[in-house]
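One chain comes next, on its own, written as structure tokens: the form predicted alone.
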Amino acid sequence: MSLVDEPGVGDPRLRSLYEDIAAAGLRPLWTITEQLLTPTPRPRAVPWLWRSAVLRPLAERAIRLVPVERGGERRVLSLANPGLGGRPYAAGTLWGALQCLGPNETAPAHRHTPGAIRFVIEGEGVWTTVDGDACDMRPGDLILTPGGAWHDHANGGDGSMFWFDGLDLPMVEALDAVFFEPHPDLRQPVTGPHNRSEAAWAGGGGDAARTMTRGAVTRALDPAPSPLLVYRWAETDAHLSRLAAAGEGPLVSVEFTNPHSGASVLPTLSCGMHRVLPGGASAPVRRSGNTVFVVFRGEGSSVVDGCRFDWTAGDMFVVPSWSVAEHFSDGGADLFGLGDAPVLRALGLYREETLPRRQEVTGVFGEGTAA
């Protein structure tokens, strides 16, 4: 129905005005104010969960059937939020995906303006080369590929590897700033020994005081990406264990940081690890900005806007902007989280609120309420 067909637009002069406004490529604000200036964020993305029991078999089939080569570039299953009308995005600002690489395969070298992170779920023997620095990848590790950096993935082993891909692609696309360039060679040259940035910035064995902060970054901002390209699970695990031992529970969190400035690892993306202690339940919190979670270890559930999502290792789920979320686990669990908070903080748009009481569960995902 067009504006001139709306009830109440019976005055021929008013109908003529609206027709002329539309013909001029204009919209009258007084008719759309409530659509644009909402009391709270109204993201199109909806809370959703993608199960490892579905993702993993599809990825294994793709390894057998789909080659990794120029054009396709990557063997990736992108998370397509059903609220986004078919767009291959987990949320309005975040790309999330499962990437897989088979034995002795190489994913071609390229670079692009969107920044990316890799969180390793399973496998050994793979490295990501970023501007000549070959970063070895192991389960629980976080690897950065900043915007504009040449990067390729190589599997030197006999098994497959699976990892989570996170990008700011939807955000960069919205800014009309996506650029992409293939490298002249299938694989870029490796300069020097593997893990050079780790040796330079994390002391070779890791230094949690320089590379992660308790909770989340709240002040520091940096337009430059972290010079450290790989954050090791061993240091993350140890730091979370120290926080838990100090009585910081029932949920303890760290955010990975730029060791040079203390800011988030990329200017557009925050990466954190959250440990729900056995029997723990986090406070109900809502934040402006989107978050994609990857279950690394354990099992439990999250309640997002009243709907319970039961999850286990390898599952991925999204909490859209200003959705209330709380997490539970009887046996304990570790969740990796990717968010867009640095951009919201830089623009003065970030808000966070802890609710005084727990949510009432109104449905269970997959049982007719959110599936």
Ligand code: GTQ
Second form
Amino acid sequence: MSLVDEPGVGDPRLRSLYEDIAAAGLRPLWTITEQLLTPTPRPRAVPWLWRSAVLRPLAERAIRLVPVERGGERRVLSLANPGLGGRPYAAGTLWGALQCLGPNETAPAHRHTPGAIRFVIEGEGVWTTVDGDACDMRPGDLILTPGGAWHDHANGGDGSMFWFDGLDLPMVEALDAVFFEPHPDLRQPVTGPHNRSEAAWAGGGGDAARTMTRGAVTRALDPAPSPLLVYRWAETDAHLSRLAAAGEGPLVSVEFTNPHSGASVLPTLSCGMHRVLPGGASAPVRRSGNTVFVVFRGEGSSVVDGCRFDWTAGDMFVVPSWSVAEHFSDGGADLFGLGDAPVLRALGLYREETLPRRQEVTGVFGEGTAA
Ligand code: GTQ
Ligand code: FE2
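Now show the form predicted together with the named molecule, given that the preceding structure was the form predicted alone.
Okay, now the whole complex, with that chain kicking things off.
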């Protein structure tokens, strides 16, 4: 006989106990423990793909119809993962979006505690000013706007520009630490020549080995953001080519790093570039933490938890925490990846596993039941 007087399921005393517990603002762990303490992460975000063929025309329509000015501020289409119940987040921890600016437009200056990165997809003529340092943006470049830094985007060219925005907004929101402030002026003053963080780094003997580390996830941690605010495509491309020539592959990965500490570019966000060599197939890997990928060049496919996602340049897709992912490309492809790895590392939550076997493909995203 146990100490507990175990009543049957239909017992009215039990029902009224549960009612009284709920009414008192309490929950009995014994009824929810399996939902909470899952054997492995169970992200609500699902693997998902947003196609450039859909994103791009919508952004172009928005350029024609929606002005960028105080009030609306930024012309941004955020990736809304269907697993997140309508919330505007790509994954539980990550904001991912397509931002665009037409000729001579400016996205008004402001600052906020969430940190952001930009990865340029297409166009020219835009610079993002970060605390007075105007950073010119060209396709394939990575630009940082660390949390707390004043920033605005200005298009001085005569064409439209499109880039990917990644933010740690869902993490900062979960920590109840979102602060936002508009700048008194539309554009903050540019306080010297353009690209000063880059010039300072180059002047100090800038060396790609310090701004990019081989592999997907650096171990170094730094509570401060990188003082280098721009990572140029020409250097990324050359570095990936060197690694490929040195026999790495079929997937060659670099993470962009803070050249002073070797840590991820922001305390909350990691950014990397992944080159799938022609005919290449990467190993099936899963990691704790979410990743948003942006296809920069080429086409190919990724198998995520058994579902095949076929992608081409400009597409964006999400690999949620602990989903198994492997990447393929016949002609070769370059994928930009944004992740939350530094947060998981800092908190002792990072795990990574390579599976012994290729996944069986059980569906194709966008076809039938798979999507
Ligand atoms: O460009 O400053 O996608 O503040 C979301 C929030 C972009 C930006 C986003 C932002 C920005
Ligand atoms: Fe912003």
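Numbering follows the first chain given and starts at 1. The term rigid core refers to the most C-alpha atoms you can superpose between the two forms while keeping them within 1.5 Å. A quick note: this is a predicted structure, and the numbers were derived from the prediction, not measured.
Relative to the superposed core, residue 358 shifts its CA atom by less than 2 Å between these two forms. The two forms, fitted on their core, place the C-alpha of residue 16 2.7 Å apart, compared between these two forms.
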